[in-house]
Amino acid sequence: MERFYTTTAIDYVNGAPHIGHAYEKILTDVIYRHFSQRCEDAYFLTGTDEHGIKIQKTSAAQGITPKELCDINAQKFQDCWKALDVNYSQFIRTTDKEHEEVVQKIFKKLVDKGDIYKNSYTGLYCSGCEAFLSEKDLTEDGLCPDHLKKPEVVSEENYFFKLTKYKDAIIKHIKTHPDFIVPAFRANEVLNQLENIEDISVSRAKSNVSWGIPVLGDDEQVIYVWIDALSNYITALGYNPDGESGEKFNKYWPATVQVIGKDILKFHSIYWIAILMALELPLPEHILAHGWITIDQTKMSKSLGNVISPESILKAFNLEHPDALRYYMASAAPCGKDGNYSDEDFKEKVNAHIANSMGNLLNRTLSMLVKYFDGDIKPEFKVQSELFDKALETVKAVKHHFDYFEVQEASQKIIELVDITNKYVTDNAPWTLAKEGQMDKCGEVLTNVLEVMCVISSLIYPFCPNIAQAMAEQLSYDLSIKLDDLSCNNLKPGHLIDKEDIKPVFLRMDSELADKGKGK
């Protein structure tokens, strides 16, 4: 894989970020870093998206501009996304003029190529959703069934785009290529959607909606969500509809898979790709559809105040490093599926698996050898064993689960690599072995294990990159290696560690050097 480009969905910055906009900003990165560990080229695209009538409400409802409400707003997520280590490229913000001037080019090229048009248009709105719902996509009661509310009747001369003249070719597409939208079962849903599909609107009156992009030649109309949204995972690259685009652009476009949350794969799945159809350029290799993420089991809402800020979380546990949460995030659903935040499961898996399983093998493991060999290792203590096998299996198994994007399944591969070598250490009993003076024995069973550490710590790196770094640390092993190169031949004879340098790579999240500070 020579290189990899991937994107999230930009966040609407009427409100401050949630834990539901960490889980795939954290997906996402954990996906990005991985890959980066298997290509020479990697880019992640995240940002803001930054128009419409919610913006514009929030802010005058705030008595400050729309702009000025963006400009806090957006700072936000960037400082969450820096607070739990998200590693993105670039953050695209869609009030950047770079990209505000792409978009108006993008539309008059949809326009003059006649595939959008001018229309009245009389439908049901939905300020929440920022969309145009019909009557199947609502309840029973007649109520939008994200925000269960009653649409509007809006009645406006708006631009529509022609979504109906791709309709053929999309569903070819998707038929053609299974593995495009992830996971699989999602595709029929798209299908479905596909048989009543409708041309939309890609602008809004600016009587009704100020704050966006004008159209080029039409003072009257703003350039809805569509055209302006979307459009930012080729603006970002320096995509140029009127002639010769960037070089990134020409570098990482198609992107290799772009990441949304379930509800607006309907989007991304249909609108997004007729607009690339429409433009001529080439379709993303995968669109991945994650799931929700419920408080106690409970869907996140302000009326029920379970809404939760993941900075709140690292702070609530004293965390000094994301990792933890970064780790329960990402191995919190199977690909596709909802998954659940609570406080207990969180400290509970974490310990378990990061502080007992993962942290203490190496801890105990660095101890014995200070212990037994003064923390050196020596020519003869190397041998080929079965735990070696298993562990590059394990690498290949978590390879296999994220080239299926199946992150949490990736997880539970390592883990279960960590029990394996934690058993290795009970059945041979290094500890005995010493005692028997069996010295070459036990050395070659700490030197096995170590070996396998520094496996574990390159596969653990796109979930825990703090914790991977201070294991990496302690053994010298070097965590740039890239995971078609890994072996198990990576410690050097010789002195390895002192003492005084062995530290653990996680505390338990109950234990008393942890909770300190907690509460002052």
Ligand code: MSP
Contents of the next structure:
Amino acid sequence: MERFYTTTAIDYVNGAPHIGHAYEKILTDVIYRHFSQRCEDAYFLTGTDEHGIKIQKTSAAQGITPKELCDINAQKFQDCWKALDVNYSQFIRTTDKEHEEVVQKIFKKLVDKGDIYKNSYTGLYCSGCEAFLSEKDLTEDGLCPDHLKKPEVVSEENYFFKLTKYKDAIIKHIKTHPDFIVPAFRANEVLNQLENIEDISVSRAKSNVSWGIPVLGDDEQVIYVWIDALSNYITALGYNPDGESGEKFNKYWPATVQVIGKDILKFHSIYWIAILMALELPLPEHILAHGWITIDQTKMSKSLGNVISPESILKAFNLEHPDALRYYMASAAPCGKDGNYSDEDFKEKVNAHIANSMGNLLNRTLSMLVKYFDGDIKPEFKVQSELFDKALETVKAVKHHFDYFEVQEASQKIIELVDITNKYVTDNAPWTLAKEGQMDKCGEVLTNVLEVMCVISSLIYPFCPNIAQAMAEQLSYDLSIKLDDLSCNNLKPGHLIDKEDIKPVFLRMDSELADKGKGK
Ligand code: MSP
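Could I have the structure of this protein in the form predicted together with the ligand, to go alongside the form predicted alone above?
To see the whole picture, the full complex is given below, headed by that same chain.
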């Protein structure tokens, strides 16, 4: 694999980021960091979705301009991703001038092609979804099922996109590419939706929605926010509808995997694909639709007051880096299924997996190396071990899971290897070997464990980059090694570590502090 391009959904800036937004960005960052360990050139795009009626209304309610609201909240998203070590390559805002200009050109290209035409329309618009809904989408009480609000009746002359023209081609693509929509069980949902699609309205009357990108040559209309937003995946790379695209576009497009929530799969697997087909561009390889995060098994909502900010969790648990939360969130749900956040479960899992199993294993093994061998690895300690087979099998399994974007499953394999290694220590009891004077055997056991710890630090790196770095430092191990080159021959004979340099890589989350986390 030479290059890898991943994207996330771009978040609405009508509020601050919450743990649901964070779940997606962490998940994508873990995928991105894993594939960075497997290819030369990986690229990760995220950003904010800043136009539309929702932003217009929220800013009006707050007595500020839409742009002011966007600036305030876009910054909060960037700050939050920084706090979570979400290591994106580029952050796009749909109010960026370059983006706006290319969106206008894309729209014009589709008008010129005859794929966009003007028509009068009356429909039911949900500003929460930023979409028209049909009667049959609504609840019995006539509400949007996702936002539980009555959609507005909108009667406008709009531009329409000939979605129906691409219906058969999209169906064919989905059927002939079973790994296009991940997880595969969601493909049927999309195929069902495709049965009933109609052409879609792709502009709004400026008199109703003023906060949007104007249609070139038509002062009365602004471009529909989803057309604007979806285009970010290519405008960010320097796509030019009218001529040569930029170097980044040529290098990275089509995306390897576009990560989004299950609620916006229709927009990505139908609308976005049709737009790409209309622009005659290649399609992304995979669309990963992740599930939703609940809080204590309850849907997050402003009215319930249970919306959690990721930063408040870091603060409540007094965490100096975000690795614990990253590990917990990235492994919160099987691929594509819903997951849950609870303070208790967070504390319990991270303490068990990261502090007790993984962190302690390194700490006590290094301590024994110092105690019995002054921190030296002797050449005779380095022998082959069955444990190495397990480690290399795990590398293979982890790669395999990531190939299918099964991030939770990959994390479980890593922890399984940690457990196997802990059992190896217990079974071989190096302290007993030392007591019996079997020093070579004792040194061999410790070295084997430390070799595998090098592998574990590489595997855990995408989830816990800070902890992996701290592990690698104590092992004098080079974390930048590619996964394809991993071996169990990392440690050089000689002096490895002094007593004062052995430090716990992660401290157990303290129960008193954890309890404070509840009041967020
Ligand atoms: N702006 C659109 C996306 C445009 S992409 C071209 C949007 N924004 S959003 O802010 O509502 O959601 C952004 C992402 O966060 C979506 O993928 C959505 O599924 C995800 N999540 C929002 N709440 C979530 C949870 N509670 N749990 C997990 N992800 C959730 O949709």
